[in-house]
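First, one chain by itself in structure tokens, the form predicted alone.
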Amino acid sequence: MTSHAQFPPASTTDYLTLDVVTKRYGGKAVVKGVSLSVARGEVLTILGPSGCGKTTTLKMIAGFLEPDDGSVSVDGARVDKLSSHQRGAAMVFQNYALFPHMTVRRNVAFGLRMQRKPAAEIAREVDAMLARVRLSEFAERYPRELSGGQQQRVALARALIIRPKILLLDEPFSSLDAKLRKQLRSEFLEIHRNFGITSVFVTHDLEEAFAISDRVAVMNTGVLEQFGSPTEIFSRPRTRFVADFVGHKNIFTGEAVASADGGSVLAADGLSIRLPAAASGEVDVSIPVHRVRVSRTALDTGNAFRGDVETVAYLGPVVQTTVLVGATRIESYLSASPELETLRSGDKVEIGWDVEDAVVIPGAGPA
């Protein structure tokens, strides 16, 4: 059973609030309730698996659908009955949606054109556009003559122009490969910063939500799992499916009982972990992998275990260790060390983790 948070209502001094917003499909709930907030100029990111909503939401921020439930608010005014026009959003999408056969320079000065505005002032603002994304030199060549990353400029470029209150993007990076894709997240970062824009960015990938983000909203089958910082996504995951989706692998299913310290024991995997805080009953408790050390001797932890290391990866400035307690696997991912880099399979060391380390999740089983 997974214990799905309950979020307090948006403050009225954030930007952008969606406040219990549902959409529905043929009667079927697709996105089931979804409240939070983003304050001006903060980059939030909607984070989950394919098919948990988080598009459907991004639409009806953007005013391509209509929430069944629930309100869209900016800037404090409602806009959930506005058309996309209407409500100051410019969406970047997937695939860039640029015209074929119209140059850079026209791209980027389609919205200008639709507003009408004076030929010598779109020409003006187009320019000085072009020199912030670094794309002047490329002002006169078409789409199929640019990179994946070139276009992807031009695409941000052309929603930043017309000056909107709300930049949207749906997944702009995921057709790119993971160098350019590393290349354009630090440009958008810089862009972003450059216009001081709010803005809600949609992926699936951890690395890049973590990257990008002043803070995450994890989704799973239309509901909203967590939200918060990065740190606070990864290092305490509030439910099971979001240490699972963050990456914990020491996640432990267990009857705890409370101990007379104040703290309490887990008793799962024929371990005894000790908790940083009272808890009773079956509870999943997550160990995140970068808290766990390895080492040869004794370790002064609160949770300290004799075990054989079965596997060592070495991934440049990280080292990646299981080890096998009894039957039990627990793994670390620790920063590279001369000990680390000497651990072989089969040799007998100690892993442990801080009491404090321990994050306790309600509602213990498989999300």
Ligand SMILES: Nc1ncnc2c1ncn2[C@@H]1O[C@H](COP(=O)(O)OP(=O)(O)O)[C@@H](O)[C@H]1O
Given for the second form:
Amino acid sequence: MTSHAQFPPASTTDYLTLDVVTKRYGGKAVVKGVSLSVARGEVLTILGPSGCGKTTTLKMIAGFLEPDDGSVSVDGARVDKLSSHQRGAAMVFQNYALFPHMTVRRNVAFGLRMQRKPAAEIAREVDAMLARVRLSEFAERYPRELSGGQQQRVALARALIIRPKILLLDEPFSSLDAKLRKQLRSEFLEIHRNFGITSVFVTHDLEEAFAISDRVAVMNTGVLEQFGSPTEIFSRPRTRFVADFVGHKNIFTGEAVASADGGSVLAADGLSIRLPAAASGEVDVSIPVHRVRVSRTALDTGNAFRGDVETVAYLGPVVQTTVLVGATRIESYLSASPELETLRSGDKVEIGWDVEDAVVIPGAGPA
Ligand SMILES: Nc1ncnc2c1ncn2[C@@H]1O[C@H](COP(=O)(O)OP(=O)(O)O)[C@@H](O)[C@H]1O
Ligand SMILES: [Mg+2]
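One more: the block was the form predicted alone; return the form predicted in complex with the named molecule.
Every component of the complex follows; first up is the chain already shown.
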């Protein structure tokens, strides 16, 4: 299987492209035939669990590692043999990697000093950059005198000062607390737009990936599982791994048999579930938690079952429930309503969903 066969060919607007890139360490491939691309000015996020090959992929884009197979192109030209600087890339690391013995000003000036620019010009550009990332008042401080979020902004400023065309960020916010992460997420997006750069962002955090990205590449054990927009990844997961990773809960695996109406019926966990498309053989099907309906009265949905409420969590705007249909647990996550708010554990309910809401997970292989 070549994973790139699953995806549409790169569009003409693509700026940065990886074409069937493989990286091996001691004969073992840790990145296996990954193909992905990002358009100028977009944010691409590489999402996946620890050890799946995100950093290795990013380093090949950055020019810190050379692929064993495949190619990296920028603006239509191969850049595999070019340095980071030559390909216009700058990288921001998870641990900031600031120079501890240098002030903020000197940290940010570093790239320009390496370019041997005149001191007056460096001072002017550094002042302008510090103002743009709102760090002017911290210019004379040392990294240890700054919060984690401020240090990360210094790291961003230091990367941006050389005016990169491509900004690469390796889990830049993962050592910060949740609130600060959200704040820096929007600061990053603002900087990304203002500087007109193309960004490749690495994270293992689903919400962060979905919130900032135009395109998401989901990786698992060196393989690209799916490449698409956040909505495509969430609403049409191509593999069981992606469905689980993006948080699908109600996944049924069973034997499907085509039915006369053009759809099919899946036998799974003792339930007969009507599916919108013709399917046969073993399939995985997901019912998104926000599509499931729960009611004390009969439902008119294409799939409906009698069940017992197991748990109810009232979360303000939404109500989260689990309902047992026989031994099968079905989760829902629904807008609060007067009826749902009165549900209690042990209540008899009807649970169901429309036939079209079932998502058939195609599995690995050509589309
Ligand atoms: N220099 C190296 N030598 C050998 N194996 C490596 C090296 N760098 C990374 N790996 C292995 O490659 C795999 C992917 O690593 P990495 O790209 O850092 O993953 P991620 O960033 O997704 O956590 C891991 O199994 C890791 O142990
Ligand atoms: Mg990593």
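Note that this is a predicted model, so its numbers are computed, not measured. Rigid core here is just the name for the largest C-alpha set that superposes within 1.5 Å across the two forms. Residue numbers count along the first chain shown, from 1.
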property	result
G27 C-alpha shift between the two forms of 2 Å or more, rigid core reference	no
